[in-house]
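Given next, in structure tokens, is a single chain: the form predicted alone.
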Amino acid sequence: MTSVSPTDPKYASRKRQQELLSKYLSVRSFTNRIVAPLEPEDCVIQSMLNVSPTRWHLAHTTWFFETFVLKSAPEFRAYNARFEYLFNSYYNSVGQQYPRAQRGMLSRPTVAEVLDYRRAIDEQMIARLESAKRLTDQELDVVELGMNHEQQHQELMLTDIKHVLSRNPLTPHYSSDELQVDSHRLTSSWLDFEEGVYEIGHCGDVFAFDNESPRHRVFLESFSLCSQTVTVGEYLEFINDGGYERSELWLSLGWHQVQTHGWQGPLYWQQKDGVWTEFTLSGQVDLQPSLPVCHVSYFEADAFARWAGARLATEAEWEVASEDTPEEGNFATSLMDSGAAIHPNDNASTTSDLRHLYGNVWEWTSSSYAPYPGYEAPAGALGEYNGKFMCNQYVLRGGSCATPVGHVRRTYRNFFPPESRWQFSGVRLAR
């Protein structure tokens, strides 16, 4: 038997494919740890056109897997050639898609006849990862590219399913675990960073997806940020200080999504009495004025940073601030392993003096999400996964407490149209 050295690429290759064997069963099981609470009748649902039904989310991920990866072996037959139509996103090069917001008027096929595709499909794709077969590096790079798409879709699922359970007036629990907060907040403080040429984007041999790169110099004026996010308290100040009501505070399509939609406080808020609450995972619970606010949109994230007498930072300034501030924070997978709510919290404990930047809520910036300068597509139908999007949406930076851990870094780019609020999306200021 001919040993390989550690110095082979294919030695490389090899421990590459036995590492992606191991995150791809982490990755899958996280998936059915965040779908356990559930019952197969929320699974069903679609409150709304962004939102899809969990069964979606748990057939479309092992649908990018079998056809992404699975499709390309000689010996391939699809589990079931119609799920191609049922659970393909937007891939027009893949084929035709089931109207997106007719997602929740299927009952068939049941949610457990989409576990079992699921267990099909991880049996193949163990199979296929585990063989001595070794996969090419553009194969193991799509095996990776999925993994980091599911973990995209967990963070979908939990705030899909958050929608799903709003929309009941028996304000069902998703868990029963309770909000973590912190009477020791930290007194917030402006951090200042100085003018010149940085350079952004992702560089390096981790994953990162294509949207990230390349990277590129900017030059930036001197900018200050504050050390943390806008609170429930500091945003209930906007809102008795008349801040949906005063039209010289908002962008014109802004204020228009005010008087269309009646929006007087964030999603989930709601007031009875002179009391407000907010409907959260674990339940209808009183608002915490010292916890992050979420759940607004671009727009009065724009509205409330122009009250405060500042603005909404850009995109370059986040990365550039966030340099020297370690990647962590309050991310799901650390929440559900500690017991508490998936819900933003104000742990006063800190390694940086920019507070959560990462974790917790995702922060709007006034950035328009647009191609880095030289950007390209990649071809084929993964290269659809980001480039076609770069219109009419807004870049948000940092994760939140819906994001597993070690699914975001710096250059890591989200994005959505600016009226979007049911992503866990809240402010940082900047001047």
Contents of the next structure:
There are 4 protein chains.
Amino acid sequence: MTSVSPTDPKYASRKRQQELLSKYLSVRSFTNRIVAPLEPEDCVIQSMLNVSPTRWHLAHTTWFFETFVLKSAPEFRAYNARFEYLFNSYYNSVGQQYPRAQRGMLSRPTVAEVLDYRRAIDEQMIARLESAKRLTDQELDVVELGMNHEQQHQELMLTDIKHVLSRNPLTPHYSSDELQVDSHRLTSSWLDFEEGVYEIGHCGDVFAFDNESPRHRVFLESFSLCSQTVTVGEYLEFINDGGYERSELWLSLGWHQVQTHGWQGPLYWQQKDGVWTEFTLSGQVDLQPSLPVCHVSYFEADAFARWAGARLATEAEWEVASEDTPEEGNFATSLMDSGAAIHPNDNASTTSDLRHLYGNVWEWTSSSYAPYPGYEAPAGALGEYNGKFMCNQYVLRGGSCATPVGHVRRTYRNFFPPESRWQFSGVRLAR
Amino acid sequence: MTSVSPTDPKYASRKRQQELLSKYLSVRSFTNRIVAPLEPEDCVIQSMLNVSPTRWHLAHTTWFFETFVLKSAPEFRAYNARFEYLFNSYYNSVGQQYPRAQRGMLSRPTVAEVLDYRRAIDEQMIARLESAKRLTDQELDVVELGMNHEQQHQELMLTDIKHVLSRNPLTPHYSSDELQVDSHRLTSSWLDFEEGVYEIGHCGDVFAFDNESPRHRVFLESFSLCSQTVTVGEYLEFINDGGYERSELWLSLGWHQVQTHGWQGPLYWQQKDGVWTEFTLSGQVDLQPSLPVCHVSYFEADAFARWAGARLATEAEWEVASEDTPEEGNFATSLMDSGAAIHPNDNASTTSDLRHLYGNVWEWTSSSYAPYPGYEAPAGALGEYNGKFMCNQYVLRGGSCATPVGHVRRTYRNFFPPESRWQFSGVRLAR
Amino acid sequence: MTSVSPTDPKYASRKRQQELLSKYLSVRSFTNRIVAPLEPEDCVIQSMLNVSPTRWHLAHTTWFFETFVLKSAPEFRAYNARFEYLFNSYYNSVGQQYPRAQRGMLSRPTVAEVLDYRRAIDEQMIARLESAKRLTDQELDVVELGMNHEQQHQELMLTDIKHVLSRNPLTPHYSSDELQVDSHRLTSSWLDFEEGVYEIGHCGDVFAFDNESPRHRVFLESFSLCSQTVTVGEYLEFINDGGYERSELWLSLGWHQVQTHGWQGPLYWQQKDGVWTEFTLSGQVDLQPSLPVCHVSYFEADAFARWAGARLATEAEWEVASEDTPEEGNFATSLMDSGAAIHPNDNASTTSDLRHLYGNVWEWTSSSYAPYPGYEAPAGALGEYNGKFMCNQYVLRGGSCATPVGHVRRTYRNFFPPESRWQFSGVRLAR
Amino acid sequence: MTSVSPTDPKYASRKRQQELLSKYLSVRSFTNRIVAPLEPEDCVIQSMLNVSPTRWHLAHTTWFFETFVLKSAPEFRAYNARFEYLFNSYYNSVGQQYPRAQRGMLSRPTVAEVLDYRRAIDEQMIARLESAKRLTDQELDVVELGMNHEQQHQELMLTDIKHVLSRNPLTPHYSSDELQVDSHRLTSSWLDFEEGVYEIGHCGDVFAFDNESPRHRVFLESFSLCSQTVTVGEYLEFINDGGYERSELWLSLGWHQVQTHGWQGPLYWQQKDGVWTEFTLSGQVDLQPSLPVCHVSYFEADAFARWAGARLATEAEWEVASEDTPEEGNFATSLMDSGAAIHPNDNASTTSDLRHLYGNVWEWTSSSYAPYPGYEAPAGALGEYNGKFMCNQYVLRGGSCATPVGHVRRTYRNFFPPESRWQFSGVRLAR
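Please give the other form, namely the form predicted in complex with another copy of the chain, since only the form predicted alone has been shown so far.
Let's see the whole complex now, leading with the same chain.
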């Protein structure tokens, strides 16, 4: 056995390895915190194709570390040979995948068995990261990717379980934490930005996904961005003005959705005897006009903007405009810490001109999700992470109340098909 | 309050009431025995439209007593007002039903909560049956119907959980009890019956479902019935002779099923590298040629019979032929008691000429499920129990290894659509 | 070449051969009469899965003679090698079939080309039947089958084109012949029949399909049959009494149809501003209360009977009851001859006690279509004609206004799935 | 009646009105030329959702002039009141539309009746354009839009009828004109373009659709474009290198298409006994390696480019690169005039560096179809022409062999969903 030279440039500094260990423990522990309120029965339901059972998320995020970090070691032995198939999401390079549409057909492994699996992989990961045998920078990059990957699934666990619980006529709720509604609501205003050639995309040393690179130039005409996101009250005006009955406000595909699915408001909104309520992770509550509207599709965001005489921003505009705004806001971690419901709120703590740019709700942009000029997917299985999804999806920016703190950044590109509504997605107007 | 006169003819004898209480306790307790080996996660999965989650069966059978026995009492208070909707199967007269196709979308009430529900209703039922205030005969008839109803669901719990577990690549099994295979196999023979006008249908005092009445006359040509049901070995000959590739052996709808679903053998059979295995409630096992074939559809039973130069019996032939055969056989209760797998076996204990006529496998008849001449469905909601299903289904006779002991009888008519395979359904030839 | 001995018993008499030639010419010519009013565009549309384009019927009936009569001759040359595939309906023994669901995807061969095909095959058939070289009885049996087959398709051409035209918002009509409505309507009465063992099924020398044999005994309880079929006026009472909203009147599968397809009346009925009209082959007309109701499914027939406190007859009851009624009525041929619309009417010409037992509307029976005791399908491809469809269909008796004269008989068994409504199917009550 | 002042600025010049009349006659006449080879039966088939029957195209293009030009006149009387509903494609502002998916359910009006309709509207249009009473510029704009609209449908008539005929096992062909294959094939090369801020979008006086405006600036990195489109021979190399079996070459949605639909080559390609042939408007022919590949989806274009180590151009790159290339090429009009098949060819007549940039095949770009900065849809029904389709589609540039001459231009934006293959769509590589 050769001893590792601490000065070999391909090996990471001891410091980075220690920092990642610490962050690893923190990320994994937050996942446990998310699932703590759930019953085993909650964790196996797939309430629609896009939703995965909680148990699947718990296993898949663990599978990621086992497959992409631990598997390459010569002494590796699979925890359970069938898991490679069962918990592979979409990595064709790794092998066949258990069909996504059938994730709700599996009662085993039980939640308890999956938690055992998590603990076993954690032990191996910790041993690896604590080991005197240093990992290469490339290996640590994969560990870091795995942690960011798990954070993405933390958000999905919250949005997926919300969907699962919402389907139940008993309207069970995830937690009893209450929504926060602030009485001092600021009025919105328009912020102006000048035309010019700008640079967007990832730069610097912090972690970023491949789809944020390369940094490149774009030409922007002058534009304005609204100081805050659209509120529930404003959205109700749209509805009351016949928003869901006027085809001229909608993209053709959006109108088709409205007609086919009978949309009459955002997902989780319900009107009964003239009273609007909303299903939240803290149960069924009355609509709060001052809160940001969320759970709208791209189609609804676009139709609302057209109704309001405005439009959605492009992702380049959003990124250019965000330059001076600190990456702070209502994220899942702080909401949980403060005993507040996982839901957007309207606290006025932020002093930025662009209020709640981060956290609260993801903001739909008008940009189709596409590779940046010069983008190349990484080699191997991890090249399947982002690039192959660059078609028929739209970019969202800024993170939401279900995003763990520290996960998003200015250049972060989230993306969903235009009909998706089960994420905490909202609207910021541009013109 | 009037005291009940023990001699009022509309009130049941104290003895009947006591007997039903005793049977009630026994039936309810057997349900608990069936679910004992399951994990909570197992109990919420709906693996296909026809399958209900175990938790649903547990609640629905309880709902039946609550709705049809307890609800009529003046002091009745619903255990949970939403349960009437959630656990109503198909009784339009009672009210709207939670959609059958979405039974697997519910994580709550949890299994533990449903067991609480069961206990609460049991307490009320026991109090009612123990009460000095005697019940009318009609009320006790409904109690008895509820117990027979629960026994039907006991069989469905076993066949449904078998389907749920079979969909899992980890092939979990329900129990570790082993299949029983007897080495002394008897050869089959034909038993002959003469033409004539016969009577079939329910008569006498024992409980029977409405669909077994009225007793009536039929004319039968002379016929022969095989002394035993078709074996796995015989069925393999059919397969090896191209049974699943020869359209001329099949009904048109059956051939469509074969083509559409790629059937190559009974449900749960699997061929891999030339070796046939079968998924059972005790796990994946090698095929046992001497055991009765099961999990075949009406279409397969019919095609096999055509291949064998024979046919299926009509239900009238089956009932006439069964006259001298005692209602004994391999039922779920005795198999569990003796530590044997819930699976048909070939023990030679029976001395009847028509071996294993009861228990082991339900026997498809060629009779479309139809009302007997003069049949009338009972008034009210319980009239929906049987009559409205008399279309596009075929009658099966004799019970199976998943039927609780004491449930079936000579005149018992089970029925399923011709493509159904997830029951323990097999084949007895006639000609 | 051997000369045929006129006394060889396997050869048919010259007389039979001449009679069949004459009937062949007559049948083929009636087909041409049916299609005469149609445009080429009408003849290629498949308005639902069960409907075939007229052009397909024209070709398929010709294909039948080419395949089953002409092909066996040594000098045979296919008219077009691809036609064997294109115009084979469901004969697996003959070979692969062009998919039924795609019959409306074909613009070629054009109608004119198919009429050329018909003429070419007619020439060969005539030559064969006129030839001095006599055909065997078995060969003539196939010729006769082919003519009866074409008559079945004549009825389908009329019911299929009715469906095609009905889908068009321009409501084109097939002919301008008018409906006949008689003012002297007789009231209905019940005819009684005694219990006993009866014989049903084909006997004698006239042509019959294999499914009408063998003649056999059945036991019938005493029963009554209504003197006439249910009228439009009576059916409107059922509708006005909430017939389509009361689940307790329906079979479960029937209620599912009502809910899924929004049935509110028979096929082709339409209510607009409180006025009921009906699409007929002679255009959109007001409902005529005295005419027989038609285009109802088995489910509707069954629900109506339950509402009326009656039931449908079994096919055995129908056949036994029909013993003294002459096989006369409103058939397509005579309606066309007299310039009347192809639609049931209420002329009082018939003097039978069971009025309009033949012609006008097919009468749903409660009998599932099943083989008679001892039935065996013929060997070879023609064995696929009837037997393989004996599942999930219900028997109809008596012929309709779209049936060519001389086609049906007392023992004739028509059959359709219980949800079918596009045939001229009606209701006669029993009890 | 007031006489029109020739100098009123809102009225068009007499010259423009005369020119449009002349063009109107020419466009309408070319439509008749396209349908001349077809049988009536060909004209009513809808072979897939995206295909419209020829008869529908003939009527809809006429409906466009009737609705948007003639209807506003005070003396207007609808030709047939039902046509407004039947032949409205997607203009919600005009009213309800006959369902697109059912266009193949209509046999009437017949083709002859639709040709009558065309002649009647032509008469009115000619009278209007010949009238001394001059039209306003805005009215003439709509006339011009209607002619460009009809030209778009001329291309669709050719691609739709190709699809209809291709579904027929008899492989009927549209014409007997032969494919042109040139033996002197030029090799491809890369042309380089420099980075910078460019202007794209419509400018000048010629007709353009609203989606080509406004002209605006974009920043482009330096790029290269291939001198010619991908050939059949090159595409075969991709296939032979496992192009359709290697998931890593495909977008995720594209790979799903490959798997779901079993794609193994471009639409209309067929491999039988190792030999590749292709269905063309002139029948089934052997693949010609030197011809441009066509009938590929965006997914295939993208996968091919990835395999080739290149990419697709953005639409801005395409437009910038095309600056010096004349708008000439193989268009439908000239191919018909010269007796050549409607199919891309490889004639070397063009002397441009970017060969066959116009005509032959539409070139997929990597640009999602989106509004240009500052785009606004026109008011009223004609605002539904383009804008509402700007979602989940990709832009194609340059026109094809099925495009009528004079229809496309440098700034022309065609668009189709990424899975579409029935247009003459091909690939030009960029990097």
